[in-house]
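Quick heads-up: it's one chain on its own, the form predicted alone, in structure tokens.
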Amino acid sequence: MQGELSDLQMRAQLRTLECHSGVNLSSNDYLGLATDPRLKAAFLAALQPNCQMGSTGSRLLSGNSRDWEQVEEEFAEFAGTSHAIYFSSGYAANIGLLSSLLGPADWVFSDSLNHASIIDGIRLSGARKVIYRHRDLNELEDALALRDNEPGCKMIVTESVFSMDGDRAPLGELLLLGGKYGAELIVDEAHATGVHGPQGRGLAAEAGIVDNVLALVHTCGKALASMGAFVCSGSTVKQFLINRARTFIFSTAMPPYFAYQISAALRIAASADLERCSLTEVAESLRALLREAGFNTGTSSSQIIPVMLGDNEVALYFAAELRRNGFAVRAIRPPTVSPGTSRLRLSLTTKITREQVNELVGVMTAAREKLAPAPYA
């Protein structure tokens, strides 16, 4: 072990834990609900005296109860299924919706960048698996013709908004290519649920292919500042899922208290308009200021904002400056990333002003003047 945390050490690959301070420009908290007092009173609301604080075992044996049933009524019908069934984390989901639905005889293909979640889910499917390159709709569709004739069912996963990138998939294009080849889509709306779409639905909401979507999975952890993930669609899936999802099936259910604040946090977010809007249009404003600097922030089309430095000790010397300059950064490097986009994630937030963009761009303009030459793209 020892000999493995030296060599990560030795390639700028060593993670550590660090307390943030200062503008945090790494949070999921999108629309900053994490300090709102109106989630805080909710949860405060739901310990009344006689509120049962441990669930005491799975939702199949003893730890069901009402109370989350009934929020899983309200997020289903927040994300436009019939049905809606609470993992107690995103990654959860996605390991318990890829397993249960795929098997060795089945194909799935899945982006390039997609989530280690979605990845680790696939894996342990055992289902044979096609990963295309990221957003490649004629890759795709090659992969998915050479298979037209292959016996199993056929699924496209992806993400909605992607998590390192911050750029979004063509869910429309990829539902087209799915029916033509008989493929089921699954859509992870993680970075999107609270932030994109009609009440901050989702991408699938805004393109108008929910009905159409085998699943879609929204997380809590992020946008909605709570925690778990749901895993929205027909009653099938969800049936099967409660049947077959051994990350349901062998979890002790969340207590049931919490599911006040999930259902608190859904209402909030969607009346938030007024805040994705102001939201999408610092990104904008972030997005455009870096880019005339010189910054390249890739294919970035919402909050979250990528400046692809490439080299690792660079990205870690951009994270540094911009700490002691006051800004939560951290940088993101292999294996999270590819080898040779290293990169700062800029992840924004409703609690994220113009001035503090405006700053922001000055601390990295001056930081690469320190880099003689600057060693990035």
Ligand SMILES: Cc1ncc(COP(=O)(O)O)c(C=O)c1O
Given for the second form:
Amino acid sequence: MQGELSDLQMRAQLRTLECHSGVNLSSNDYLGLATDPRLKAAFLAALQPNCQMGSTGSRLLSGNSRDWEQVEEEFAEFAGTSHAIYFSSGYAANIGLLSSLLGPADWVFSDSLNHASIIDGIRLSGARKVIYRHRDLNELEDALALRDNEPGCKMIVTESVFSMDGDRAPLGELLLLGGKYGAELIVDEAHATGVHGPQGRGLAAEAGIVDNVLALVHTCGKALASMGAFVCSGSTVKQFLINRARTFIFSTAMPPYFAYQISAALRIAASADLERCSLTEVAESLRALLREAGFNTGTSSSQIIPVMLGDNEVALYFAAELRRNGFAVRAIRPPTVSPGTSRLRLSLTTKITREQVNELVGVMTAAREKLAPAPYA
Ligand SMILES: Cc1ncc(COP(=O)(O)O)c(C=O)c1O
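Let's see the other form, the form predicted in complex with the named molecule, since the form predicted alone is already up.
Below, the chain from earlier opens the complete complex, with every other chain and molecule after it.
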């Protein structure tokens, strides 16, 4: 154990826990709801003297309640599906969904930049897998065509807004390819929930394809400032998950009062068009400023903006310089991203002002000037 830790330290890959201070650019609280007084008030109102503090068991035993059923109905309506089922985290939702829908006789086609929870769910399912190059439709089509006559069900799995690169999956095209080769589509909307699409309903809703997707995963721990996730689908998938998803069956339900927080967050988020608009504008302006200053922001087209630096040490250096100047930014390194693609991940929220964005680019530029020769990518 110690040897492995020393090894990580030597490779500048050792992770430690820190409490952030300063302008928070590592937060997934995209709409700023974590400190929203309306959300706090809704939560406090839910804590009535007679409210039950614990759920007392798994949903299949004593932990079910009308509160959870109701918020599932509300969320399904928001997502545009007939049904939704709540898991206590996005990680548990992806593991439960993929490991129960897929089996060793099936095929899964997964974007190479999909989140660890998708990767782990696929591993646990034992399904045969093809990892296609990030957003590469040609490579995906070749892989699908090659398995066209193979038995077993086929599924394409993708994030909608990618968590590390901040770019978008070509959902419409993925659906068409799936249709052509008999593969279902599953979309993880974690970084789009509340932020993208009409009323924040995600990129599948924006593309008008919700009715054709097998399942959508919407998480509550990011823009909804809560926790957990909904798998949104038709009734059969929901029934199947209730019967087969081990992360649902064998886990204690969240307390009923928490359903109120999610419900309130959903209502606030759905009506936050102005905030969504301003977040998009600030993100566009930061991307433009960074690019003008010669930094590489990759293929980002969302509130998540990577600054690609390549080397671990360089990424750590820039993160330290930013922190010294009051910006809470973490360097993202392997194994979270592939070797040679270490970066800063700037995650914008509605709390970030244009002045802070300008200042940030100034600090980045000054930090680069201190390096000679400049070793950034
Ligand atoms: C794309 C994606 N899916 C799922 C998850 C897991 O969600 P949770 O944090 O609720 O477990 C994350 C978390 O970062 C994510 O980025």
